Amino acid sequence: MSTDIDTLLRSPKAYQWARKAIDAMETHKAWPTALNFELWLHYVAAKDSDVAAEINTVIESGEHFTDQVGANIAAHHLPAAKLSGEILNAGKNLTKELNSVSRAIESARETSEIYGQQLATASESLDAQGNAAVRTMVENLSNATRKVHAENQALESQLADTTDELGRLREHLEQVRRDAMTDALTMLANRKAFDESLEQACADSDRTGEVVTLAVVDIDHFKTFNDTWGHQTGDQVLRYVASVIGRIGGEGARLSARYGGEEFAVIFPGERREVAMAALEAVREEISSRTLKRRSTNEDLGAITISTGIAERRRGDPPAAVIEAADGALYAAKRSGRNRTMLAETGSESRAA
């Protein structure tokens, strides 16, 4: 599983990573912002990151790390970065609506009041005055009615704009929040909005009593893929098996996950396990059947592997107990041999497919 560098932080061992990323910075001459200390604590916690592969590449081309290269990797890499500046633009801008319908109204109110008045006053004159008096005040009517008209059609006008700026932060707003759920480097769902589905079906299971399973999976020798090929081609493999694990992810319910690293999940709501071994067992044989070439020189990389493991949940199981069960299910399919996928019995011992 990747680090989770929060965790990490609150661990004994934090002051002894806290130095190792301060080290990092000054050896590589990174002024040490708290933006920067966050990108190099993955840089020396989390080596197969995104983020650490993007830092390695800025080093490998002798470019300075200033804080422009920091800002352009987090807005990339780190979903809370660019999440943060979207939602406050967006806020901003729905405050300044707000604000300006409020100034609408407020004037449209101030002016039917007075128009309250006039009609007040001048019923209370006709009843004591003549014929010019009668005409000056229905000539003040139609002054003051005609004002309200003019502000009622501005205020409507108003509305209208505001109802449609407002339409256009709802849309923004709601990419923001894909962004922020979706992984950069393969555009599946990241482990935030993994961990949110899976909650969310664990408790739809538990009212329906419809069941859950979860299949975790894992690209074999993918560190060694990686250092003999360099983080790019290693971007391009990671993003072929998520366009094959996407496929299946998009039917129904089902939801399919960048879980970290080179790791990814689906959850299969309302789906026995032998449903998802089928599908999972499609997809490893397209993976392991496709030799791949290196996008860059054309080069034959050989074809690459996946292992999985498949948990059913059990009802009133919590979101943590079906993940673990899947992992067990995952590292045995490893030390059979990898490349296979494997179910979780309910019992300690798990089945290949």
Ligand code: C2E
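Positions refer to the first chain, counted from 1. It should be emphasised that the depicted structure is a prediction, and the values quoted were computed from it without experimental measurement. Between two forms, the rigid core is defined as the largest C-alpha subset superposing within 1.5 Å. Compared with the form predicted in complex with this ligand:
Here N36 counts as shifted, since its C-alpha moves by at least 2 Å between these two forms after the core is aligned. Superposition on the rigid core between these two forms places the CA atom of R314 less than 2 Å from its counterpart.
After superposition on the rigid core, the Cα of L301 moves by less than 2 Å between these two forms.
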Second form
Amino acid sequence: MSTDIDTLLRSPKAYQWARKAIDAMETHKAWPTALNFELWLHYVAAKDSDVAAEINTVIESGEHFTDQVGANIAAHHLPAAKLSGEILNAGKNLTKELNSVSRAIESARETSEIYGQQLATASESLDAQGNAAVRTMVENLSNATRKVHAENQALESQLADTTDELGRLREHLEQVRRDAMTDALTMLANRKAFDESLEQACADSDRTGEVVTLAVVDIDHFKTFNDTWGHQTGDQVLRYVASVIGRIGGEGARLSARYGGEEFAVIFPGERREVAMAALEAVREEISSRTLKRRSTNEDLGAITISTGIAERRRGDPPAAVIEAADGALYAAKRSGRNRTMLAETGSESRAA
Ligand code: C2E
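Mind pulling up the form predicted in complex with this ligand next to the form predicted on its own we just looked at?
Let us now look at the entire complex, which starts with that chain.
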């Protein structure tokens, strides 16, 4: 957080600013995430800041303020987010530099080796001709070359160690980034990853003309289940449903995500709604046909069911529109008795599988 905002949050009017930021988020339909809070504080309290200017541009364009939009603004204008991107880039550039220095040293080592061999051959031939003074000179040159060669080798191995260490650091950083995109309970992609992927899929679809289909899944009566069997068993049910949904999401360019509490989503880039319907129907049948057990007591939990809404995105529509359409179909599925998969019509009606 920049110093100005930090100071502001410790000033007598701190709570007023915080409330204003929350109101602004609500007005502009931005989720009250920690990152958005920081951005919208700039918007209300630092009106001439770059962040406020960017938010104004988004508002004026009528674009929805998604987490991805927020993340982009943060990456460019908030010091911490900017820094983490810059560290990654610096790491990549450093690896490139190290690799090129490594190649230069390797080539110098090869040259000195060849030179050393030539000197040794010359020394042998002078030996045969009995020219002692020149032979001593060549031997000295030969010794010096051997020394340079040994030093080059040491330098090369040192560089290889440094490059390895840098590789490990980058892997670690990438793991941290992967963790930040994963839901820890179900190990599916999390909401942030979902938002980013959907935005990307929509942008790709506008470029290539390929379709994007979205499925939104909700576990039926999950709250009652949780209240009856406790949160631990509830969490295991979430993991079970996630494991079945994750299997279909693992195919091709698809992405399965935990969208919210007991809600999941699958993005089908380049696939029509009939394909998504068949995949989700298979998931629904598999889940509803299995009897779960309470692990601690072995009690029968019965079967659980899911309801799903599916929508195909209309080209040019913002990501929010396809979410809304799939959500509409999901609620239609709930209203029609649950344990079913419904398609959003291109209009507003929905029909069951
Ligand atoms: P988990 O308990 O970590 O189990 C991981 C996987 O190990 C399961 O994947 C399943 O392939 C296998 N497994 C574990 N315990 C058993 C078992 O008693 N019998 C059989 N046949 N296989 C077992 P799966 O089925 O996809 O489940 C994923 C997660 O969903 C499980 O993770 C657990 O958290 C939850 N889950 C699945 N079935 C049940 C159930 O009957 N009761 C409860 N409470 N949770 C379940």
